[in-house]
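Consider the single chain below, provided in structure tokens and representing the form predicted on its own.
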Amino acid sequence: MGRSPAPAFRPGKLIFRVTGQVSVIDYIIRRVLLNILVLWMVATLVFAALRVLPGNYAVAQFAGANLGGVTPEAIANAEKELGLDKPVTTQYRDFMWNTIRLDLGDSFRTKRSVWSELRDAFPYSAELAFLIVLVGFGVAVPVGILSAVNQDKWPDYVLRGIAIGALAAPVFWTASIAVSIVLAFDLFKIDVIGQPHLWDDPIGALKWYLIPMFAGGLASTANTMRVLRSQMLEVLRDDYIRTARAKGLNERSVVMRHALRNALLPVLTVMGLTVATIVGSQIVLEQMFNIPGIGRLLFTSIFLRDYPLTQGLVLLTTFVIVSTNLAVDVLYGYLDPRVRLA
């Protein structure tokens, strides 16, 4: 008997028919369970770290007050009111139970719920993150292509040198240099008081965000550009690229339509890792430019030992990072059906 014809290949569909491979649903379920474990570990670590640090909110609250009027009884009463007098095991049990119920508690400082604080701060962080990603990948892709196409020529050396310098430069240093240039030449006014949103005052918001988005995007540009350049060089040596050139296609079509499409796939992984970098850099940038986002709120909460706010913000930030990496992995398998998720 003759063999039945093999099923037709359909690009864009996830194929998991190899022995030992799991379906995409099983893969997502496993990753979600793993991410839950990661969130539990992060929650436990941040809970322990905050209580290992010397002092607490009750002590910090009286630090700037009249020291002569502060008594151990006053501090003890403040700790009792905040629930800090309970045993650590009881605090941990209550914290984990409330977290499971998505109750992140109330801020010690403002007495508002952590969700309310997040709702006010999130738009600023989202705007800045979007602009950083826009600058980072908007510059990295053409620069990476240009560097690969001109391998070992002067544009390649110049662009690689800039990328290495940008990767090595701390975000705060780049932002400080940019501020110095803007102020020295009086290029524009940096409004750190008005705090406009993009949808309310686009011009004013862009002037406010311009330096932090440039400083944050430069670091992500460097890393993505290096990865894209390496992948482009590898793809440009493949046989199908030689075939495309032999057919008479012009170099632009070969690079943009054939090489770039496959070279961009590994960049997705870099995009997932870049999210963590952006979150870290935003803490510094928001503090420098008085942006009332999640990064600045997290810095303030750690400084004041505001346990509920710090714990909630760290957990939410971790959730965003692990969810982004999961989405990138699934998207990678969708764009490249050859990938087998295990």
Second form
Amino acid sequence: MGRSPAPAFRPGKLIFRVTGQVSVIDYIIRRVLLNILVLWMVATLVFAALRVLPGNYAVAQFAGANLGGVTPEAIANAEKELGLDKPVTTQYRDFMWNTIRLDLGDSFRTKRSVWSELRDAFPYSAELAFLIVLVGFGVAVPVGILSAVNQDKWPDYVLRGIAIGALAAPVFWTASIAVSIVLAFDLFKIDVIGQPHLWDDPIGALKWYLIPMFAGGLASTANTMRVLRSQMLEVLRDDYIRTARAKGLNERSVVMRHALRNALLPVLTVMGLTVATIVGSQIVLEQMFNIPGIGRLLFTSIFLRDYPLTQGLVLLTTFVIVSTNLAVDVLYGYLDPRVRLA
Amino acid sequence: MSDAAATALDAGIRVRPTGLARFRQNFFRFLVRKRLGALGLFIAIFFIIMALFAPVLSRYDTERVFDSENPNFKTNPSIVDLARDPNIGSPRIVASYESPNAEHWFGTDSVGRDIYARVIYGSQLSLIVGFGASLIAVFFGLILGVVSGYYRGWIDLILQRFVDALQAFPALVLLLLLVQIAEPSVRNTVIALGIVGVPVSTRLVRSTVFSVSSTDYVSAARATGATDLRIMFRHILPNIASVVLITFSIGIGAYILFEATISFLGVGPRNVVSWGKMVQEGRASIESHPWLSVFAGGGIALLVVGFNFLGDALRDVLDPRLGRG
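Next, give the form predicted in complex with its partner chain, keeping in mind that what was shown is the form predicted on its own.
Below: every chain and molecule of the assembly, starting with the one above.
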């Protein structure tokens, strides 16, 4: 086939559907552009959703005060102060322009910048997320291996049963039950003073995080464990495993050194996808355990119709999710040269 | 080929049952081969019966407040007695926080309502939400997925970016925004959950439509001049039926969990009995009276396990290619 005539401008071809081999740099650039597009759409979506929600901060503030002073003038003044009197199109344009300059505005409630709210809340959520992933992975890997090695024997059934149960049980329920067990048997005192970070007061912080991290971790285990199990089953049937066994290697090193390393790769992808689920768990767990992280902040800011804060938090969470997925995909190609990025 | 012709052709080789008999045969094979799926089906039917016959099974009204004799009752209590126990002057008091007994199988909650009755009625909301939201998600997922997968090109590109955005949006956050747009009724909750489910169902349908629309019989249909609509309805839809069924069944558990979560957070549907809300109500007294949380949360977990088993088994049987991912 001869060269096609000079192509018309087709962003579709340029950004989204490059065929043939792609270099890693090209791939990353393309994905970053896509992610920016997604972030823009999410920003628009959250902007629109917030404006559609009945009531706004100015009204909520006065309705909350409820001292009989809710005059239309007072609300109008408050709206003017918050910039809510401008037409929606102007608000949207300002929001977009400021976001591009990485200015997320000030929270309606605290009057502090969204960035400083984030700076306070983010470490808590990051700690909890890290611990949740740690528990999730720490449980999923041994369970997945045991389950695969004992395929269709009773440990497999029991472990899989528990994993599916953990997936089905609501995280707030497991957390509640855990609290009641800890209290009933007086396992340890949840006498946390203040809101310690792991690096300030490791013991205190761990006491505080213990139940939420296990509740959240267990909920995220099931998917990882199932993928690891099926990957292990597949890998264990491969020729090089037979070779390893034929060489006389003991079963332990066959499983741990030969099979596991290859089976772990796809698990990475699931871990990436789990981040989105963890965000959901965190809203619930931070709310339950009074952890002043992103999840709780997001929940209250939606409630209070704190537009700039909600917008900023949603954008940040989405950014973390899409970036994690991108990082996972790139890492995946790096760890497994057989995978061609496309 | 008509059914009659197919039967006639087959007759010489092997008599294949048709219609109801064939369904029955497949159904029993499913039950035998997929034990967990059968268990899931059993659990689902158990809860469906529970929901349908709730008025018969529940024994009491969900809102009835029970009272019991006041053991400390004193006629003409002194002011000192009243200061110690404000209820001392009433012969009967609200029977709150009773442990499970013959009268109240699961005990009573903080305001003296029968937990058993409330757990039974709670199944109604969970099932309505699960089926309703899944139906909405599949309906719109089907439209978007078929259009996107069939036309491809620009339509696909734009639709999929939209789906990307919806998917990147943390589901619970989207839900928290959506449920507050309109009044928190059951109907609006179902709609909000359905919208949250649209991206996933669109993706599943679209990828199947991709493979179906590149088959020879679709090309043949196109060559004979069939219109796009006709191809979609006559050739593509029947061939993605199994994926549609899988998408429908696999989401139910997740919607039930989501409803429980938002009810737990206090933004669920109002004026109905919800398991999630019950777990929340039980938290205040979880040390001394865990029954409310235990039974309501157990209901959620069991129902979701049931639908997950069923969905997984259906997926394995109907479309092994989709599986295990």
